[in-house]
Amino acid sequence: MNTIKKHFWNEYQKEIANDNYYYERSCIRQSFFPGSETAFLKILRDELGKKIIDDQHQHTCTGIGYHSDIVQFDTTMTICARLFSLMSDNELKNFVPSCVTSFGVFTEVVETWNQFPEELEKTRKFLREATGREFKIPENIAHPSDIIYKYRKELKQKMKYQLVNHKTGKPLRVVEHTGCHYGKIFSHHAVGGAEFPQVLAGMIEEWGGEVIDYPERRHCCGFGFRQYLVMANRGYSVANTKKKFESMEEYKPDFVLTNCPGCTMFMDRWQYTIAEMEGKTYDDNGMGIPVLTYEELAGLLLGYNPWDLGLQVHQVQSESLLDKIGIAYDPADKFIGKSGKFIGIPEKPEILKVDYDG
């Protein structure tokens, strides 16, 4: 029986490459939480010794226009191809976009050229008229998070801290969220498929915590672009949201940790947006649910200074959960900046309670 599971579990094994990678990075993910790619380059250069290019003439993948319909799949497919050629310059094979939609989308192309050849000849028509420059399609397409799940039992030997309440002992209790277009579109090149995804499950294991399941574990974030990109339609990309937050509530997660930047976002910000319309929150001390990404959780079980990841730009404020892992962390730092000036401190929400004295 063993061996049977053994065989049906590598179904949903997917190939991680394991060094000399091109990195590109996300448009949202910079806006939101610019400390997340930061200490994943230095995740990969510091902790695991990695070679990584993040190349300053990288640029969009175009993906928000082009699954809000805005951007047409040809222009697509030769944004994609530019970047590709900015890899093939590298003399790199082994491609990780930052972003899971940047991930759809490079892995819809890269299929779409497989299957039907005439389209990639195409691509290289109009990449060699508009730039002159030529590409070689990657060999590996994996995400961050991919490398983060493939190196998770060497990074738990160098950090300092487990998801483990340091006080009583217990595992934390995390929610973990996969973004759809990680794991639902191209389900075959996400660990575990759309239908058992392990790649942030992996890591909360491997590095102390339990993994809540609920209801709707599986259930869209809220995002959805033309559910928000329409303001028309924000209503249901609130409603999304909520609908998740009311069926994890009774189960009491400590965090959430997603991997997707659009994710991140909306499950972070809506709960002020909630707590503002309804005078709710999903706690028990009025301070929402912290949502983090693979990279900040990574850096904070590594010693990583909280502020330098940028944990005080989520609406949620992390104190409460650096407090039950025990991580140290200077309440005068929060918001001085990389520059070594003040900030300034934002203004106080209405009902969602925080940890600074805005």
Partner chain sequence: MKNWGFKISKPRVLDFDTANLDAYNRLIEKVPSAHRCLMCGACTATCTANLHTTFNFRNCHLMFRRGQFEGLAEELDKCMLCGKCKLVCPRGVNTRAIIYNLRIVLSDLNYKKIEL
Second form
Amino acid sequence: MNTIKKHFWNEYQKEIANDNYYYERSCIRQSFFPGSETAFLKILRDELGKKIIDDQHQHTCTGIGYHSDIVQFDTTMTICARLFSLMSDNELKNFVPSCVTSFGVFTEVVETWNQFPEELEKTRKFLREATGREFKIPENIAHPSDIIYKYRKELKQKMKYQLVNHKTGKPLRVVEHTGCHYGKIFSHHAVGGAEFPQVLAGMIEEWGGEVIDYPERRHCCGFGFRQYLVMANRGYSVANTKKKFESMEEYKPDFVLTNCPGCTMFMDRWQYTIAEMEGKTYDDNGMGIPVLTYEELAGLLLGYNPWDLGLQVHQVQSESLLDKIGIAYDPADKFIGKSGKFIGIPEKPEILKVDYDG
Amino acid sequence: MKNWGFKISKPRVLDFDTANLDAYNRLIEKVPSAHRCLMCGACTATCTANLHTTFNFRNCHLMFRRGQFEGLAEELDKCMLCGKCKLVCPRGVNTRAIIYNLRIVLSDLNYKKIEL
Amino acid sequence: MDKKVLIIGGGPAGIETAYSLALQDVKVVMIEKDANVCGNIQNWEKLFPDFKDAEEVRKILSQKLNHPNIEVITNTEIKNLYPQGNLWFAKNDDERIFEANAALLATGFEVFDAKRKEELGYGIYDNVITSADFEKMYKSRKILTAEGRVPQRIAFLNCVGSRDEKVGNHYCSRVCCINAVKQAIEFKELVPDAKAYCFYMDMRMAGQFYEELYRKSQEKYGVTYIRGRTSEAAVTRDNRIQIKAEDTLSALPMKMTVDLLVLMVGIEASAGTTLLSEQNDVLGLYGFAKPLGLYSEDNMTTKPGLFLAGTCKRPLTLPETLADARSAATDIIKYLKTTK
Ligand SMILES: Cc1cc2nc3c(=O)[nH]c(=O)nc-3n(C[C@H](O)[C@H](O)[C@H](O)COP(=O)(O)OP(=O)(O)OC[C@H]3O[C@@H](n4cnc5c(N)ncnc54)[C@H](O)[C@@H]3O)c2cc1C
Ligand code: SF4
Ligand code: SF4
Ligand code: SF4
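Rather than the form predicted alone that you just supplied, could I have the structure of the form predicted in complex with the partner chain?
Full complex below, order starting with the chain above.
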């Protein structure tokens, strides 16, 4: 990377709170990538010694409904306000939404209130009438990937592994994909801005890997709400994912790193769909390119058990990646759940290769 | 009727004297910024639907301006209303509102009805 | 005449006015912030539309400053310009004060900072350059990629920073269309086998000989013009640049990979223009200075004794700037004759 590039990205820095966070969970991540949120809480509490509240009273931010025009903005504002009131109940001021869509929604809501104070008053009234609650606007809204980015150096000190091929000593080549709603709504709320976000790239570089800059780097992952949620548009969704993979293929990435539930989901699962529809995979071995969340990656490098991180429920299997980094794992443990019970083995796809017998 | 072995060709001229150019005013009432479009195509270049289907927003808008309504509603239905086009427009045209309102106007003109 | 005029800015406009005034026996103090005079044309190699060597023009202009009535002060940036009674005063940071009977703002323009159009990747991708960078390269008669290769495909993007609501500039910068034609020809002369493309929204060829040059670029040099505004640029594996646009005339979305992408940057008011105009309540649109009227009052302002010349008012070509400067001199002399 040349120096101008670095300088340019640095113009977009944002404030990220140091400690005392209110965690707002995602609606979908716990079923798609069940280890990620737990890993984040563990990293913050055990590795970084931070205080973060995981509140059982929380609920949706309406993001998916809002972006598919089912939920009106007034409703969205009021529901976000209730979440803020829960944060206020805990006497916290730093709001940390797990999902990038939620992050976009919260920043949009707060920005709306800043620019149109009458909307804020209206929301206060709605919330009061519906629930009798009051709320304060968070002093800081940061995405969990912002926090990991902020402490990437501290975490590196504690890491057992690096993003390096342990046999060749060469850095791993990583595609980073930042969710659109992280920086494309308000570029000044994104580390590195909208066009060239630095949040994931910064982690990759700090932890020893190499970021791949490919032509469709900024293109949507393919989720795009309307593209996926409306069955008639679903073809666009896969088409966009395909476009990205076609563009990155020749760079031979070792894996894809994302910070948004939708992106992780679609870049992972559509590889299966494309394989089954067209017989095409984008790696040399027909196994697909692993797609990880930043929490999973941090956890792996910190030496957490891959199966505790939930890597077995990804579509594209990650053993090849673990082998490259030199991470020890027990294949026999793969489908033994946290409770010690066998969780079942998924059906084997017809074309996409996996290293289990389903 | 007698088969002459040849036909009288229909005119293919864009006839500004007979085309319904007034329908455009109904769009302008709802979306005044539509007037500002200079047909540069930045919106189409960035549009995902355009990359994968025959849909071309700029061209649909132009055809409507010219009073050419045939097949337009079907084309417009390919838009996802994602609003990406709005981000790149150098003239600040409210592209998404154009698409939305075009469908309503076309429906009123009996081109592919929508229930509202 | 026992009168003195302060000229702020030693570009073409400042120099030409200074010389016209000096010929009429008016004393001139011309203050330039840079070490050298001639302003922005120091950065151009050959001029449109006749490919005249810019160095020749610079020589002619610089010689004009040898007139005994003209005092040139360089390395001095004016930060403060104000009237007191019938006199005008200008100050720099060191509180050095200049005094005269009238003042001329000739503080000119700055090229648009292409980094602001982030999606085009200037300052990020090695092979994205601006038209101003092109001029610098052309000095050595070598247009090369960052890797030192001869480009086989080059694209010029018009209207970068102009006619764009997203950067707040609605206006047309006037010089960049014809400059793209000029640079495309210069490139094709160096690399005849290469392909040159120009992406435009409208080709504005209103100056004398512009249309002829446009025509020649197509006929003789095979430059291809594509009507479509580029929405984004990205880098490919071999460090080339991939651009996306709509080819509006075929109504198809297109993409193209080029070895070198040249952004035709527009004209924006210089910082000095905006600052000094603001101080004197003559700030017009987009940070440019505002003349009293569009017709016969185009060099005057609402402030008696404060005059304007050149691109501090709006985008102008060099001949237009020079004509405007001479017209400013006429108005200034009229003013000096009628005021104490
Ligand atoms: C890319 C490009 C290529 C061009 N090529 C051509 C061409 O080929 N042919 C052509 O006819 N035209 C060309 N032009 C236009 C031409 O450059 C202008 O018409 C001309 O430079 C205008 O002269 P000016 O004196 O008004 O302004 P400038 O050239 O900008 O000069 C203004 C001067 O004022 C000084 N100044 C500013 N603020 C202060 C201050 N506060 N105190 C003291 N000094 C100050 C500046 O340092 C500068 O020297 C081109 C323009 C661009 C953008
Ligand atoms: S980007 Fe804007 S001005 Fe250009 S064609 Fe689209 S709507 Fe019209
Ligand atoms: S709103 Fe419609 S026309 Fe605009 S970019 Fe999205 S799909 Fe394309
Ligand atoms: S001169 Fe041409 S390139 Fe420059 S702003 Fe005007 S239309 Fe655009």
